[in-house]
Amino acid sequence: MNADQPKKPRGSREQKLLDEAAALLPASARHVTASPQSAMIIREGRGSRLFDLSGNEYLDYLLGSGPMLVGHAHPVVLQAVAAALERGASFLLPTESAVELAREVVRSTPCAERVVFGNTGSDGVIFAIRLARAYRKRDKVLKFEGAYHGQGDALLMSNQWTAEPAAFPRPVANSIGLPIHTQEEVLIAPWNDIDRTAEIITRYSDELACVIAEPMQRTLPPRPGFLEQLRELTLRIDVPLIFDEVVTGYRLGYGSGQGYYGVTPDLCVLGKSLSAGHPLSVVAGRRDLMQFAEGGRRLTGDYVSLTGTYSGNPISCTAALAALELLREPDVYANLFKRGQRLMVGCRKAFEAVGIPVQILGEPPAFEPWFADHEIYDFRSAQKSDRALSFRFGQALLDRGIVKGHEKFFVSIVHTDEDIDYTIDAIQDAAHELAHA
């Protein structure tokens, strides 16, 4: 990139396409920037870059908001869907590669015995619930406070958008067209604070079905000896733990999010990294638990129905096997995560050198700035931080052809060390902009 070249204007056409994004997509034309008039229509993305359709070329941390760990259009992946797609894109018989894949998984990811395939992260965490639920025989969910799980309806509540904080353990939601009845099913507890959770569990754990946590939740890691704590709880009273690893999943190691901070759920959730882009989610666990999805039993009547027409559809499954090749290559990870974290420690030092406050948190994989001089280690001190400030750093960035989401970096495996350079100088100009507005 070239931090001197002057941003083309935005030709007609982007515009024409942003005009029609407005008025045909109401949940789709949305925007990571911070001001309508840095609207953008992708045209392609090749690697670390994304070029908008005016001809603009910026370096890219959103991925697509994770999936892209490894990098927009990687010829690996493209060579195989490629191939795959002149044999058929969907059957919904199994396939070689659907069995392929899920051979890797259960190698791969310290919970899985046995895994079911779908479409989405949203309705990968439906049918671990639902797993869950029919194991223990309850409804009542647990989750914390600021997480997001999705787009099913019982866990739109509490989410990283929640406005009005409730008492724990009550739920707030997150949307309207909810039925009423689902803000009975769901227990709120605070991240972080075993405490707090422990008395929630105890007093509820004649009515819970599971509990679901991200193990690192947003960008706010676990506190040493919350996750084991939170998994000694659960194995006490019987009731599954759930890690939602749609993000962290594949991301933070081989193992996922579990393997990192060495803890084994019942149940995990994997997605967005595992797939290169390609709709694909994977439910991953324990046999027993798996076992409820077997289809013989319909005639017994304690079957669980976890299906959808795509789920594990050959492509999907080729691309995820192709990605995971990727990132079984000497030194991914380790190169992952000595450029995040060079990243992480300029972003910090930059805005040090302004005197702005700022915690970096995080892993290196995928991390936040948070402008606080508090310590943040849950939603409502996170709720505390200068989010004014974010959406300005942003906005800040994007002019200097960065694109990030209003949350997090992610990094991904072919980010250079002269993007990192580049990104650096970036955030120490922005800095001192922001710091003299």
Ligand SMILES: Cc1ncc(COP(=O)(O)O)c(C=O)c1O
Contents of the next structure:
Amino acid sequence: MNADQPKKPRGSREQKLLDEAAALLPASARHVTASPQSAMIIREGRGSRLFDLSGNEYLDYLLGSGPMLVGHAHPVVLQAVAAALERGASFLLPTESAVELAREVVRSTPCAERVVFGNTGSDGVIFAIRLARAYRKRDKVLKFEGAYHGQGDALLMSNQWTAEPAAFPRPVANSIGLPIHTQEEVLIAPWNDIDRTAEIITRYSDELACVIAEPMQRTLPPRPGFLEQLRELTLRIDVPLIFDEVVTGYRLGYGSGQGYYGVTPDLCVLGKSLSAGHPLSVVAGRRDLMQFAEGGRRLTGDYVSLTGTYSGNPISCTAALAALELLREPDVYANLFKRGQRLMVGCRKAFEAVGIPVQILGEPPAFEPWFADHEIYDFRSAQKSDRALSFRFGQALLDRGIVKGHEKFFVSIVHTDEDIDYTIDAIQDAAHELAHA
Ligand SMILES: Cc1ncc(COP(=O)(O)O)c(C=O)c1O
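Cool, the form predicted alone is there; where's the form predicted together with the ligand?
What follows is the whole complex; the chain from before opens it.
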């Protein structure tokens, strides 16, 4: 990366593709910060870098919205996947890689006794909820306001894009096109408020199928004791606690968020970082819950259907085994945390130096600067932060060759100290610009 190198103007080929994308792909025009001027067509990714079609190079902290923890096109992953492709792409029947991966997930994930594969985080969450409903013979799901659990109808409610929150525990749909009755089956509680959450759980305990939480909700870590008390409450009434670890899985450590925070749920969903960008998710958990998916029960009326044509395909499982091998190397997480921490501190200092109030929240592998002078700990306090400034910050970084998502910096194991230095310099420069705009 060279900070002094001027940005190449957008070439006509990239512009033509962008115009076509805008016309043909209504749901995909979310590039980077959802602003038209920041849209780009990606030519390729290498390690911590992205390259657009006009030949510009970017340092990437979007990482495909998280999954590229081992960086883009890692040679170890490439080699393993190329060899797997030679042997065929999809069989429905299990392969050695699927069994090996299940074994490794069980070994590394505290709650995992049995494993079911899906293709996306969304279907993993749908599967986990179905298992909990089967176990409890109840329908209601409690989720936290501001949490995102994918695209399943049941939970596309009160997520981080909610404009007008309702009174707890009433959900707000984040999409039209959802069956109206799904809203009757979702309860919303405030993240990090154990007293209010306990009240809702107690009031609805007879109707509850499960409680689902991201162990770190977006970039809002749990307050000390919050997850522990949630665990205790749900155990007491035998309501399965599901950790949606689609983001935190293998990102906060080899034992995922549950290992990192030391709280073991009944079921968890892993995705993203698990498989280096190859579509794969895992539902894992207690044997007595997972057993509902056993094929032998199919005709008994006591069976939970959790299958998919591509679930556990050898390409994705092989990619996951290669990614996990990389993540098991000595000091990988120590270095990831060290670099992420340096970036968090650099970011805080850059805004403090120019007098812009900021809180850098999250954990070093995934964090976000929130612009506010009140404490941010849940959806409503986050909603009152200066989101327009966050947006402008994303744009200012992009102007300096750095890509990040709407709400997170994702750090990879291949970001170097030089990458971090470059980014801190760029953040300082951007902070200065924003303070004097
Ligand atoms: C916490 C969480 N759960 C579930 C999902 C859905 O995963 P996918 O996009 O793979 O369906 C996401 C995606 O961002 C997520 O962040």
